[in-house]
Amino acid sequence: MSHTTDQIRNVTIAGHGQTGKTTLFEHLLFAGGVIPRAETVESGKTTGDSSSEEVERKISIHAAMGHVERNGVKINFFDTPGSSDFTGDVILSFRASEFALLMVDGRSGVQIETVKLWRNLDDRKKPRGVFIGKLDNDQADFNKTLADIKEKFKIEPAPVTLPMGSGGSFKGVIDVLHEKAYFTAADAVEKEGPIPDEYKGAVASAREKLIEAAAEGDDTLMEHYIDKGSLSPEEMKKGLIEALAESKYVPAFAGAALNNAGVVPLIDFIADAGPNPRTAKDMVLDGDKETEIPLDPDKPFSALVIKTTYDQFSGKLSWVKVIAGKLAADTEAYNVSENKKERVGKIYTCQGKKLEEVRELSAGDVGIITKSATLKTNDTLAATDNSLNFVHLRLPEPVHSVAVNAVAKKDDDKLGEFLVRAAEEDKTFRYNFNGETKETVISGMGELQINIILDKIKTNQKIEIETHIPKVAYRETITKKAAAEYTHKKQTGGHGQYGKVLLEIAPLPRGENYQFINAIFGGAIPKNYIPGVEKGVLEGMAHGTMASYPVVDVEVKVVDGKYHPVDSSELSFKLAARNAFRDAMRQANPTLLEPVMNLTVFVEEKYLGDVMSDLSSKRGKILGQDSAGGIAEIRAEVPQAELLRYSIDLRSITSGTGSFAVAFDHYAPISGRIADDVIKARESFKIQEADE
């Protein structure tokens, strides 16, 4: 069955690890009649966690998609990982959805990943709700968790469902919007019934909050609310739809998904009041400018590839979010990113890993194209070649890197092939060969992500892999002015080689890299040899005089020289300039530079002192910190050499609860023992390289 844009809802289920996302996803599909029974995560049979790695580790690693039908509405749900190591799949799901449902454990309240996800949704201006789960646990407290959300995010959640009891006395939830009670039924969909008398006062109070939220939907409704003190059911529904689409309130839901509690009213609310795709916008690149465009079923077809996976039976799967028009099976489209025509064969939706063939997808829907030759994540697919490219997924920079190689040299190419595929499937995972350090380096969001990728390659491809800490890409620079001249002179049979160059060098401000000035007057070096001089300078800068690291932030001025009308050549001047540069650099008080990273750490406040102390021991410079509701954010500058194992160190300090983001900031000078150690290590590396 084909659904129009107005009949589609897209919802991402996200949250901190172990908050019950996959369990809720499973029970949503069960309540929607999609699966005959809801499996547990422990069973290894859930729809959301279908890969062997997920089954073995009992955590979500990849985003899973499934859908249910309710009152003629198709709701696509995305079950996403809770670990920050797999945040890429959360972000692509946010891009594909118009509504995010953040899972909050009714015992633990708001946790670190919840805070980070909330900030990401703030940046996107994305409508969201909260599902407070596990309320059948003795330590759970719905009202306390609501207060925690209010304190940490400075918002007043509007309860759409309320719990009946808690812990051992928990017996279900009340749907405030539709004024119905739903009672838990073991291994069955929850049963609808009348609201018990003892909860009618709480329901009336919660309904008043919902009416106030609905009144925010538009000015007319607000006037009606002020005049009458209430809204009709029709006005209330209209206001809730409009206000939620504009993120004017945050609906809160209660439940215990493992016991099928709170699932049906959640589906009803999303079908009735969840934002439909018409309320959303996407971003295209118009030249260098990012421009918003509406999600429009009446415009020519266009879609964004949000994810690429490989299935052993179906081959390559390209997940697409349709932004405009319709995507039909067995048609021809255009890959705007690759400037190539693309034959679209069969298209599918899915329930976890189970594919369901469809004839078309309307704007707003998400589906899968199989066996595409050219499509890759972030590609734009469109009806014509004059469409604009969609802005790529906004993914965080990797925070953890390791150098890798195959134990058997013959497996190196094969290993590279599968690392490239892994980087295509997960865009937060990077693979590249560092020519400077002669290492293959892989980078990702954490040790867990990288270990899972490498373990999968080892197991499936039978490749033995070695890993080690990657070398740091240091730089060299100068701290004072200097000058040197060099004459390259060589006489052989026939023409000789002759070129004389006088260079002056001076330090540049950090980050300006290089400037070449031709100050020759009177033809001391003919113009046609000046390119050779600059090539020689660049060759000299490629390997500095301290430890053979590249040289940066240097102004080079060629001020004089001499040529021979017969024996001079561009090569002669290149060799003369290279040696003149190196001689000048030795006199210019050279120094080593190390990369310094901008680090942001998120930890519970109880770990703040330990984390700050650790950063100080790592030569870190604390730039500032903020705390809100028990979560601290620390901003610091730390040398990259001190952060090569930081994901492991932070996990140890914070019992696995801390997380961080890191990005290159600048290069800074180092001297003394630290510089001596770097030079010594570099000399060992050069000896080893020569032996090989």
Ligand SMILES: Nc1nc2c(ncn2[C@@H]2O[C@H](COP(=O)(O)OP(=O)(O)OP(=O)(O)O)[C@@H](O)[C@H]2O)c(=O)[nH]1
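Computed from a prediction, not measured in an experiment: that's the story for all the values here. Numbering follows the first chain given and starts at 1. Whichever C-alpha set is largest while still superposing within 1.5 Å between the two forms counts as the rigid core. First, how it differs from the form predicted together with the ligand.
- The Cα shift for residue 248 between these two forms, taken after rigid core superposition, is smaller than 2 angstroms.
- Fitting the two forms on the rigid core leaves the C-alpha of residue 338 displaced by under 2 angstroms between these two forms.
- Comparing the forms between these two forms, the C-alpha position of residue 93 differs by less than 2 angstroms, with the core used for superposition.
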Second form
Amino acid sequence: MSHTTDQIRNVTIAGHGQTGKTTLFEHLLFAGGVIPRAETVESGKTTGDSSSEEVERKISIHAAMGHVERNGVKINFFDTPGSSDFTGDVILSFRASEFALLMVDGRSGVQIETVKLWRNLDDRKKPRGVFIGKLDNDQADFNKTLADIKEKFKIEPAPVTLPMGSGGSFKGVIDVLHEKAYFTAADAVEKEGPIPDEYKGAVASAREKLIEAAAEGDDTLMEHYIDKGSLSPEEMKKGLIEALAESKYVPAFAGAALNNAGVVPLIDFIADAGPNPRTAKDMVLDGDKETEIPLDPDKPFSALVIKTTYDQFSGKLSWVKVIAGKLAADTEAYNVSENKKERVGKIYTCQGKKLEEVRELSAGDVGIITKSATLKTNDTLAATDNSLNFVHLRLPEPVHSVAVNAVAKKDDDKLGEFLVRAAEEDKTFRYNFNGETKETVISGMGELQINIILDKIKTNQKIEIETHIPKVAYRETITKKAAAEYTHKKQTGGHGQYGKVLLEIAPLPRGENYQFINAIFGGAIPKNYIPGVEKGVLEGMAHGTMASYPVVDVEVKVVDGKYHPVDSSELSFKLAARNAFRDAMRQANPTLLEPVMNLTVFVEEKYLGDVMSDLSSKRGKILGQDSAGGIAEIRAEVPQAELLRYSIDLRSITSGTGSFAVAFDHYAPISGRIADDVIKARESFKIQEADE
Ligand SMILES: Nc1nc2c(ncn2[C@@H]2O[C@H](COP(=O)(O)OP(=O)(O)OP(=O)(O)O)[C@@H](O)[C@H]2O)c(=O)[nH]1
Ligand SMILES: [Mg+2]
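Pass me the form predicted together with the ligand as well; I've looked at the form predicted on its own already.
Below is the entire complex, every chain and molecule, led by the chain shown above.
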């Protein structure tokens, strides 16, 4: 059966690692009658953690999708990874969802990843709720966790469910909206029952809060509420939908998914009051301007590819979010991004790994196209070729890199193919052959993500590899003006070689790289040899005199020279210019330059001091610092050479809770021991150069 846009809800379950997202997802599918029993993460059989790497590590690594039906409404749930290494899959799930449910462990309160995700949702203006879980645990405290949420996020969450008892005496939850109690049942869906008297007072006041939240959603409802002091159940639902779609309140849920508590009322709430995709918007690129477009079932079909995976049995799977119209199986469409026709064959929805064939998907729904010819993540698929492209997923830049090479040359191609596919499946993973350092460098969001890729290369692909810390791309430059003259002269049998060049070089501002000026008057070097001179200069600049790194930010002026009518050639002038450049550079007070990165670190406030002192030992310059919700943000400039293993260092300083973003900023001179070490490390390379 296909669902109309109004009958679809999309919910991302996100939050700090190990808060119970995959367990909740499993029990949602169980309560929805999708799976006959709920498995534990420890068993390795959950719907959410189905890949071998997830089963092995007992953590989520990829987003998983599944759906339940309630009162004719199809709710798509996305179970996302908690580790910041896999943030890419959280972001694509956010993009596809109209509602985000943040899991908070009832024992520990709001943790750092959740704070970062909250900020990300702020930027997206995405409606959200919180699920306070693990309330069956003795250390869990619902009210304390609510207070923590209130303080960290500066909001007043409105409980939709309230816990009955806590820890060992936890019995279940009360659905404040539908005024029902749910009692936990071992290995069975929670059972509905009357609200025990002792909770009636708390339920009444929570309901009052929900009514107020509903009244906020709509002006006429507000008038009703002021007049009558209450709202009818229908008015309440209508108001809650509207208020939530505009993020006017944050619903809070209590539960212990592992013990089947708080799961059924969560489904009921989303079906009745969760944001309807019809109220959502997406972004398209109009020229180079990003513009909002409404999600619209009545417009011609268009969809965004949010994820690509490769399945052993089904081959390539392209996850698509339908933004307009309807996606029908066995139709012609256009891959607008590739400017190619795309024949859509079979389409599916899924429950974790299990695909279910469907005939069509309405606007708002998320599904899977198999075996597409041209689709890749971020592509726009549309009914017509004149559709606008959807804005790409906004993913963070990689922060952790490792250089990798196959031990046996014959494995190079196989390794290359694997990397192409890995980068297609995970848009936060990149690979890049650095021609300058002659290394293949793979990069991602952290050591865990990179190690999983390396494991796959070794175990699945059976490629023996070597890894090492990537080399830093140092540069060389000059700090004062200098001039040098060089004559290239060779007398062999027939034709000789002759060319004389006088160069003046001068420093340029940082980042201006290179400027070549021909200041020859009166034909001291004929015009047709000037290109040879420039080639020689560029060859000289390719390997500086200090450590054979490229030379940058130099103005080179050819001021004089001499030629021979028979013996001169382009080659002679090239060799003369290359040597003249090197001689001039030696006299121009050369210096090494190192790349300096812009670093932003996010840590719990208690680690602030340790992070700062570590940064200063790394020659970092602190630019600024902010704090909100118990999380400190530190901005600094730090040399790249000091950051090559920063994800490992930061993990050890912050017990794995810190994270950072990093981007190249500028080149800066280095001297003294640091420069000496760089030069020493290049000695073998320099000798090789000389031999060439
Ligand atoms: N006591 C109790 N434990 C729970 C509950 N929910 C989850 N857990 C346990 O918490 C641990 C983590 O659960 P997961 O569901 O894997 O957590 P997650 O948020 O998906 O973890 P990541 O995907 O790694 O971020 C497991 O050992 C679960 O059994 C709960 O309601 N009560
Ligand atoms: Mg998980």
